[in-house]
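For reference, the chain that follows is the form predicted alone, supplied as structure tokens.
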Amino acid sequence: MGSRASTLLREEEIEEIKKETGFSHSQITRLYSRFTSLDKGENGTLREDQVNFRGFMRTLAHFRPIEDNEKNKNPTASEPLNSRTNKLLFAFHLYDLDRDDKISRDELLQVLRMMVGVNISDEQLGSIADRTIQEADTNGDNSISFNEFIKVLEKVDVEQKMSIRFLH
């Protein structure tokens, strides 16, 4: 399984995926191998997304945890996926799924129902969601920007949070 993974997967794809997500050598065939695992029709995709190998890499990438050496990298770099402002940002996509920079009750009430299914009823719900918008909107808007997400996560450790150790 190890060998199929590594010639599907050229060495120049590893060395940009490497590049773009901070992720190992070995880490990257061993996570191939699984993505393939999980790609039931051997198109490359993971079937309800359409999500191909290289997006599956970028996704995982900003649930690295953020190494010591990484912190005082190379300023004129771009900010690595894994960095805290983009974890939240990823955070905050969840969120907004209409793409419209902000998230509305009615995104935030969808998420929760996903999130809770049938355990809480509707009543808690939008309580829930109105609460947060209360205290999260600064502009009167009765949504959450991104700038207003960020100011109401600035004490939690996202970078800890958001971070799952991946096998060397």
The other form holds:
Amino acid sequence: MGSRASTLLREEEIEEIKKETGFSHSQITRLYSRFTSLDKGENGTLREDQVNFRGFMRTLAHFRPIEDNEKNKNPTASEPLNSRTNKLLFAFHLYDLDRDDKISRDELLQVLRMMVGVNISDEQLGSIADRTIQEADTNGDNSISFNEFIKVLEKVDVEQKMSIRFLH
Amino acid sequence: MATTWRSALSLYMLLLMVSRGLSLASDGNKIEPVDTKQDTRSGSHGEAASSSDSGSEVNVTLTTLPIVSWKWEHVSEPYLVALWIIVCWLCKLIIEANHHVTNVIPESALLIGFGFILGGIVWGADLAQTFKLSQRTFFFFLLPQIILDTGYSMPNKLFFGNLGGILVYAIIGTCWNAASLALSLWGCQKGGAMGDLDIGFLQYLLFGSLIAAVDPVAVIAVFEQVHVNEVLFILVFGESLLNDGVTVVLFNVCDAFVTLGGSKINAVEIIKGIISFFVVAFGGSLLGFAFGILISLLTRCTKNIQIIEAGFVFILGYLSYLTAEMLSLSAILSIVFCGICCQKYINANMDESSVNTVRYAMKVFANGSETIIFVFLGISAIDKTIWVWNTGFILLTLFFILIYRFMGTFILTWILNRFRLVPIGLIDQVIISYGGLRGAVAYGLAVMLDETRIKEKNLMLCTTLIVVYFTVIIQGITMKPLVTWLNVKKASVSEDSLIEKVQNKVFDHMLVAIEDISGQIGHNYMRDKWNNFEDKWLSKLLLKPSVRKNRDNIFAVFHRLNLKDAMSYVAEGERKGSLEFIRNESAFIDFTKKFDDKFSEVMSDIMADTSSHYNRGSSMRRDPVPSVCLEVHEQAIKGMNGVEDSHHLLQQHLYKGRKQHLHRYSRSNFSVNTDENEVQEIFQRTMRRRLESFKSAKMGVAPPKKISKHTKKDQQQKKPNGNSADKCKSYHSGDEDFEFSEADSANGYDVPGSLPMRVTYRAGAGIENPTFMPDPDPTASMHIPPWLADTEVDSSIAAPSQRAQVRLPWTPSNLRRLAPLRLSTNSTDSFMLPEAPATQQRGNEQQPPSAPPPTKRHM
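With the form predicted alone done, generate the form predicted together with its partner chain in the same format.
Below, the chain from earlier opens the complete complex, with every other chain and molecule after it.
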């Protein structure tokens, strides 16, 4: 299976992805086979979003654990996709549905509604959302900006909580 | 300097105490030496012996009737137990009182030190160690609650998240420790390093297995004080917990091998041993799960016996321990998993107070027996008979234990790190290795050794003791500096915040999604599957339907945060004034309580405002009729409308009823609630009646209401005697309730529920219930004492003035004199005058049986 995938994937492309995402060669080929199995239309993209393999890998790269040798490699280079800030940015964009760089109450409500059970009434959910925003909101605009988001999650071990171990 | 003095003093105190206790104890020993001898072997046997002894004694010596008699033998056994418990706990008390000492030396080490001293005293008194930690006491009465507590308060998510690592350390690590130690010691003996010892390889294996396990009691005692990060903590702690079970199993298998003897052991027996190991370990765990489910199921239906539902947890936990022991499964694993399994469900099922009871009682038992264990570990050392010194054996054991612990940890971690998302760092590995403290379980097992089969039992026992002392005291003391020196990542103390909780949940969902997308079954995926399964089946089975509904993590945090806010809000609010405005929004919560609260607030307000005025006046108003305000209303209505019959009705029902109630209430607080229906009926009838008359009157009633309230308040305030104040309060609350509902149903006022809280409160300045002040009247300032307000109103408006005949409803002319009279010192006569008929009336009306208080309506 792996060999079939790697034949479809050009070697230089793998190198580029490797550079960009930090995945190893074997991981990339494995994920490519996964990608092709997800790709029902067999046109190199996923669903209506037109996610190609590069995008797919870029998204997954956010969840790669930070390795020790990466931490202090060279700070001048552009931040890897799995840095703390990028992980947080990814999480932030999950909320920020309209891409205005702010999490509004409605956006938060939508996410909350998806997560909590049906037993919580809309009012309760509303007050939960209000309170959540209050906790983060420092400038009083009733929404959470990315800076506020980073600040309020300062103590959370994002590096660990937003990482999974990818198989080789 | 000061510290040494204080510790010396405390030591002295303790010695005094203990020697006193021991003089009693040694008395007992002299009187009945049989009892204490048997004590170590079998408790029940000794008890039977002592009771039969004392029984025969009574029969023999009874010649005359003794008024009191000295019956030490009768109580000696439980008495000694209780005495020892109190002595141990007092040791802890003394230790914990000296924080500068516990900062350096861990509590467990200090307790062992105290044990040495106590043991020395006992030895000095008896010249033998009469008190020892028997393995029966330890395994049946001291250990279970500690393990149950650890299981019950185990952070489940963390535990199961690191379960792989914990199991590897606990099973493989322990086996490695045991085997390597046995091999090395055996090799050293063959090499002649320990002189002439009669220990075979199997016996070394037995010794290795008993001393291999890290002890949870000792580990928690030390690690709780150093606050390492949670992953490190759970690794050490989980390992110590599980490997206790493992080591007991291992010990039993080895013990069986020793009994069989070397010649009979073949491959089949070894395989059977390994199988038995797994059966015992997993069987015990499964049994624990079963009992955990049983507890959860049981707490589903203990609503009606809430007072003892907390007990079920303990007794079933203990039963799971004993059952496992009976089936020769691992009792420790059984009770651990029982606690882990049931914690979530029982915390949800049981009443909150029961949950708190369980939580605290668990801690009391666990901490208590932990203290006892450490003290007795110390005491047990002071016994000449067990000490067999063999330098080679002891030192080599210590050395190998340390070395192999480090080696085992490093090797296993190296393997583990290949599979872990977050690898265990080198420093953490050092701490894990160094945290391998041995403790009471090892000692308990060593005591269990059979002397007939193992010739060098005493050597093993004292080696075990030395290992325990070395690890607990030396490693315990150096652990903290080591943690600081190595700069181990400490546990972060973070406040609960909703957004973190939400975000964590988002992270969880995200990881599951990514694992799904990338097509691998990782542990997030498994956890998600488990959560779904639990939601669908387990919680349906184990949780009360009522609880199941509102069980959401985020909402729970939200609720908790709100509760916290409410608490601080109350604290803040009470500092600033009353919190009565809450009533604006929720009209039908328990009024009586709130009114009471409000009254106290209001009273203080008025007191502050008018204290100068009626300091003198109060003396004469000490015995006001509590029902005055009712009279006022009735009189007012009567005066206004001439609706005589309503007045009569009121007098017949409400008035008498209340008098009656007041009378009874003063005698017994709890007999009030007897016939609720009657209360309801009378209350509703009178209310309807009043409402009708009220409507027909079509008068603005606000001012008199205000006035009546004032009256009530200052009456209440004048009451120096708590009982009558109580009466008055309950009475008033009933009345006000009445008024309130009247106002509500009459639609006479618009209840300013929409007013901002602060505003209402300020405007009220003491009497701020908006329902009672429907149209805030700036002229009627609340700072004016009520009676002055009366006269004011009196002079300005005609109609309300009549109603405002607060205390003297009989003639308007009386009222004219009222205000000045009240303030004057000489007014006693004229003031008391109108009271006379009222009291008379009250006296007449005591007989009617009906009408318990309306007050209780809301209770």
